[in-house]
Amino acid sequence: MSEFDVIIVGAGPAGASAAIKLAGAGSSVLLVERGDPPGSKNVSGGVLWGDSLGSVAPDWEKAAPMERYVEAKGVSFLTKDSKISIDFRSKKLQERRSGYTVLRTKLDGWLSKKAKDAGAMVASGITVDKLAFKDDRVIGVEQDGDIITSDIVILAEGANPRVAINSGIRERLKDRDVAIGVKEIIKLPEKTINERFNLTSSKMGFASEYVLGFLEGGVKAGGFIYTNKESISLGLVISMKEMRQNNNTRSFDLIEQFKEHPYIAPLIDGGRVDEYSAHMVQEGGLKSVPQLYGNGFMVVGDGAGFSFSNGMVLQGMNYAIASGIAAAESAIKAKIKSNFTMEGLSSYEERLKSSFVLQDLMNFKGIEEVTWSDMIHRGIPNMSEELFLSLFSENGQPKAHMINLLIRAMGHSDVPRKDMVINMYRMLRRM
C-alpha cells in the first residue's frame, strides 16, 4: 500500500492548485517544494489572467495577495529612438477585471497555505531527484536514495523539468523549447507609480509587453513592465538561440539597455532594484509539449510547456492552474476506479483538449515562428518608425498618400519587401 494517494512535485500555481483540489476531495497528498518557504525562489512580475483559480479558491479575488487589476494594457515596438504603442484603456476592463498583477513570492505562499488548510502535507526545502519506478510504473519519488511511495505523481516542477528529464520520461530541452527570462522588482512609491502610468486609483494597474528592436548585436528579445502596489516588475524574455549564437552578449547587459531606453528610463527613475532573477521560460508552443501522462504520472504547468505568447499577451499562470486542476480531477477519477495506469489517467489529456489549455496551443500552432521572426523584431519596428515620422513631419513638401508612405517605409526595414508581405500574411493567419 502506498504512503500517499498523490505526490505533487512543485508548489507553484499548478502544483498547489492540484493539491487543494485533491485534498479537498479527501485524497492524501504530499506537496513537495524546493523553495523554503514555497515561493521564496520566485521573482515574478506577472499577470494572472482569467478565473481558473476560482475552481479551488472561490474567494481568491478578495483573499489572495493580488497587487492591482489590469486597467490599462499596452503593446509597444521600440527602436533606438522611438516607441510605437497601442495603449488600451477601458472602463470595461475595470468591470471585468480579467487580469491581476501578482508577485509569485506572495501568491505561491498563499496557495501553499490553502493546500495545507485543505489537508495536504506541504514539505518545503526538499529537492526530488527523480521518479521511482517498479515494473515500468511510477510508484513515487526518490530523494537521496530514499523513496516515498504514492499511487500517482504529478510533476509541477516548472520550466526546468529536471525530474522528468532525470527520470527518462522526456528529452533534454532544446533551444526552441525555452527562452531566458530576466526580471527585476523595482521599488517605487505607490503615488509615483499612479502618476507615471496615469492610474487614477492604487487598485488599477498597467501591463505592457515590448518588442525590443534596438538591442546591441541584433539579439531578439521581448520586454515587459507590470505595476504592483509599490513596485514595478520589469524584465526581458530573450531567445535562447540568439544568446547562444551571439556569445558576446549577456542577459544582464540587455536588461540594462532596456532600462536605459529613453521611453523606459523615466518610468523607473529613482526606483531601487529590490530583487533580481533569471530563469527559463517556456516558448516552444505545441511542438514542445512532452508526454503528458503515463503509468502513474501526469505533467502539468510550465513543465508540460503550457504557456502562451502571441506578441500581444504573455500568459502562463492561468494555464498552470487549469492544468493542475485537470490533473487533480483525473487523479480523483483514477482513485475511484483504482486504475493508475496510463489508460486510467487518459482522462487528463481529454480534459485539457476540452479546455482552453490545449485548444489555445492548437489554435495558435506555430505562433512562436512569428513572435521570434526577423519581421517582428526588426522589420515592423523600423518600418513603423519611418511611417510615423513621415506622417507627422511637416517639411513644406506635398503630402504622399498612405500607401506610398507605407511602401517607402518598408524599404527602411531590415527585411526585403517581398518577405515582409509574405510574413505579414503568415503572421495574420497564426495570430
The other form holds:
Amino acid sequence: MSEFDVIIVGAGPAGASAAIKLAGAGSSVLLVERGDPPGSKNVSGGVLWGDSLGSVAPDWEKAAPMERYVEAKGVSFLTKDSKISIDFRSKKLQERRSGYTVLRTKLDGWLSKKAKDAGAMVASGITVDKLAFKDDRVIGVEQDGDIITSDIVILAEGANPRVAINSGIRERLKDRDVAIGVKEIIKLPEKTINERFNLTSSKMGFASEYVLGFLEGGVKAGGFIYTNKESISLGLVISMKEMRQNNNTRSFDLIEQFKEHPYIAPLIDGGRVDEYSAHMVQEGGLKSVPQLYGNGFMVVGDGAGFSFSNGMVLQGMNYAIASGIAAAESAIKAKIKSNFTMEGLSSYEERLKSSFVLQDLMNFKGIEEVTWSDMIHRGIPNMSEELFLSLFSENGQPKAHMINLLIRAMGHSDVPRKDMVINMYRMLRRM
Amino acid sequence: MKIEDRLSLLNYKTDKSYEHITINPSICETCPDHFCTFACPAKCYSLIEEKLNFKYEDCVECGTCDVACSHGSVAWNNTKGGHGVKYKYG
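Next up, the form predicted in complex with the partner chain, please; the one we just looked at was the form predicted alone.
Zooming out: every chain and molecule, the one shown earlier first.
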C-alpha cells in the first residue's frame, strides 16, 4: 500500500494544476517543491496564453494574481538602426483576453495555495533526488535516502529536469533542446507604462517579441518585452547552438545590447532594474520530447519539452497546465482500474495527442529550424529595412516599382537569394 | 549594467555545506573552448590567469552549464532544502 496515490515533483503551473485536479477528485496527493516558498525558483517570460487554467480554477481571471491582459501584441525585427514592426491592437483581442502577463512567484504561490485548499499536501523546500524503483516500476521518490511511496509519480520539474536525468528515464539535454533565457524586471510607474505603450488603462498590457538581427558577434537571439502592472519584463532567448558556434559573446552581455537599441531604450528610460533571472527555454520541438510515461510515472510541462515558439509567439505555461491536467485525468482513470503500469497510463499520451499540446508540436514540426534561420535573423530584417527606406524616403529621383525595390532589397539581405526563397517556402509550409 | 550589479539584486540562501555543482579541474585545464564562461548567464565560470574559476554561490540554477560543457566536467545537482536563489518576481 502506497503512502500517496500520486506524488507530484515540482509546483509550477504544470504540477500545481495536476495537484488541484487530482486532489479535487479525491486522490491523496503530495506536491513536492524544492523552492521555499513555492514559486521562488520559477521564471517565465511571461505571458500566460489561453484559458487552460479554467478547468482547475474557473475563477482564475478574477482571483489569480495576473498582471495585465494583452491588449497589444507586437512582433518586431530590429536592425542596428531600424525597427520594423507589426503592432497588433484590436477591440476583438480585448474582448477575448487570450493572454495575461504574469510574475511567476506570485502566480505559482497562488496555484500552490489552490492545491493545498483542494486537499493536496504541499511540501516546499524539499528536493527530490530521484525516482524510487522496484524492479522496473516507479514506486515513489527518493530524498536524502528516504523513500516516499505512491502509485504514480508525476514529474513536473521544469526546464532543467534533474530528477528525470538522475533516474535514467531521459538523457541529458543537448544544444538543440534548449535556448538560454535571461530576463530583467524593470520597475516603472504604472502611468508611465500606460503612456509609453499606448495603453488606456492599467489593466491592459503590451507583449512583443523581437528578432534581434543586430547583435554584436552575430549571435542569434530573440527578445521580448511584456508589461506588468508596475514593471516591465524584458529579456532574451539565445540559441545554445548559435552561442557555441559563435563562442565570443557572453549570454549576460547581450541583454545590454537589446536595452541600448535606439527604439528600445526610450521604453525603459528611467526604469530601475529590480531583478535579473535566467532560465532555460525549451526550443527543440518534437525532437526534444522525452519518454512521456512509463510504469508508474508521467512527465509534464517544460520537463517534457512542451513549449511553442515560432518567432511570433512564445508559449509554455499553457502547455504546462494542459499537460498537468491531462496527466491528472490519466492518473484518475488508472486509479479506477488499479492499473498503474505503462499500459494503464497510456491514455496520457492519447489525451495530449487529441489536445493542442502534442498537436502543435506535431503540426509545427521543424519550425525551430525556421525560427533560428539566417532568413529570419538577417534576411528579413535587412531586406525590410532596405525596402522601407526606399519606399518611405524621398530623394528627388524617379520612383521605382515595388517589385524592383523588393528585388533590390533582397540583394541587401546578406542571405543568398536562393536561400531566401527556399526558407520562405519552408516557413510558409510550417506555419 | 554590469552582471555583478545585476547579481547583487538577487537573494540567495547559500548552502555553505553543499556545493550543488562541482567541476573537474583536470578536465577544465585542457578544455579548448571554455564555453561555460560564455554560456553561464550568472558568470559563475570565469578564467583567472587562464585557469577556470567556478563559484556556485551566484548560481541561478538554470542548468545551462550542464548543457554547455561538452567535455564532461560539470556535475549538476539541485540545491537542497530550499537553498539557493530566491526570486522576488520570477
